[in-house]
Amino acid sequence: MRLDKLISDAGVATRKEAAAAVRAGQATVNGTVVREPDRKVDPGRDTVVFRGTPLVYRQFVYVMLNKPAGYVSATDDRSLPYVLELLPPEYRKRGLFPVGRLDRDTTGLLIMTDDGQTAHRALSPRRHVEKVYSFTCLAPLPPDAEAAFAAGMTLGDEICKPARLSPSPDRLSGTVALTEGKYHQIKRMFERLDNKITSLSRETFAGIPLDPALAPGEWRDLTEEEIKTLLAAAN
């Protein structure tokens, strides 16, 4: 691997300054100074130093991300607060993007990473990822609302896949699974119901919970077994 895209991939530089900091000389490979952007570096065995400070090198970045309401699940947005602005800057220099959308309003868990594949995988149809929300809603839901999920509504022209619809007792709450993710899913599902939702949390992905010491807008690495889970459910 060229040491300017390990640098760039520890998320301390971009590619362009890390090649310009190496040539300055602000790097150096097991001790000695390397002023060769090219220069090929192994990371499972050589020692990089940039700027001072040791490099761990990881090929990918799982984040979980706690989303606060009013942010847009985007990785820029001109007039809008935007997810990616909630980490920090060594990890919006690795471009993470999000994992899948919530809605401007949709609160809850979110993973963002750099691995592209494992991304495309997690969201296509064919891999019936489980996603679960906790909802409340203006009305008690109906007797057959629980039926009407699992056989699969209709929304306009869209079919949706079964469903599972769990109710608080007061019928005003619950949580719902989806395993895929049509456009205001759930909102319009229960507008299909004449019900409205009034507050949405997306709880698990991929059997992945958010971590309840998390508050909103806070974020942390995936665990070595959380990014097992994801990658099992992803291939």
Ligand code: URA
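As the structure is a computational prediction, the values presented were derived from the model and not from experiment. Residue numbers count along the first chain shown, from 1. Compared with the form predicted in complex with uracil (URA):
- Each of T175, A21, R58, P140 except one sits more than 12 positions from any hinge; the exception, lying at the hinge between rigid parts between these two forms, is R58.
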Second form
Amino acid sequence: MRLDKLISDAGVATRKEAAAAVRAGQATVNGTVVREPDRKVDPGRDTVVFRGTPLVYRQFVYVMLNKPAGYVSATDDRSLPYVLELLPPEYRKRGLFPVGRLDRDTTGLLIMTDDGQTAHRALSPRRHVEKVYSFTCLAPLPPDAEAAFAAGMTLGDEICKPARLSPSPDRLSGTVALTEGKYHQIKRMFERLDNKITSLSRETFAGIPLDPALAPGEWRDLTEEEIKTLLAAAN
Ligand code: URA
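Moving from the form predicted alone, what structure would you give for the form predicted in complex with uracil (URA)?
Entire complex below, previous chain first.
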């Protein structure tokens, strides 16, 4: 692959910046300064150092975002703020997209990647990848709500998989664990119980928790360990 592409894929510069920096002599390949951005390099064999830092080639990028309210889980939107806008240009250029959607008013953990196969598999209901959401609701949940969630609720002509509802003692908040992602699923499940969600936030995806250090709108790369967990859950 091209040297400037390897540098931008590593997430340290945009393709344009990488090309300019290479021309300016800021990259070495196997210890030798290379000034041609189109020089062919083998990510598995060649050692590329960019601005003094050895690069680790990343075939795919996996990001954890603390989605703020008001953003749509889309890669593009003409009229509304969208989550991709919260990532830096070199990630936007890689074509990252969200692994499953959160409603515009839902906050919390959104994993974004350019690994289409893993994203697709992680979302397949057959893989039973668990997502845990915390919620608040308008009215106290009735005593039989846990059983209704566990039995697999019917929403119109759709039958939900069994879900785990764990209310707080006052039954006005708690968590819901789902292994699928139907349209507005949790909101519709609460409506089915004549209740209403007043706030919803995703806490975990495939057992990966939202990093509490991330303020709304902040993101970080998944750690190696988290990537392994995601790949294991999806594959
Ligand atoms: N269920 C919903 O109703 N909304 C979400 O954003 C996620 C799950």
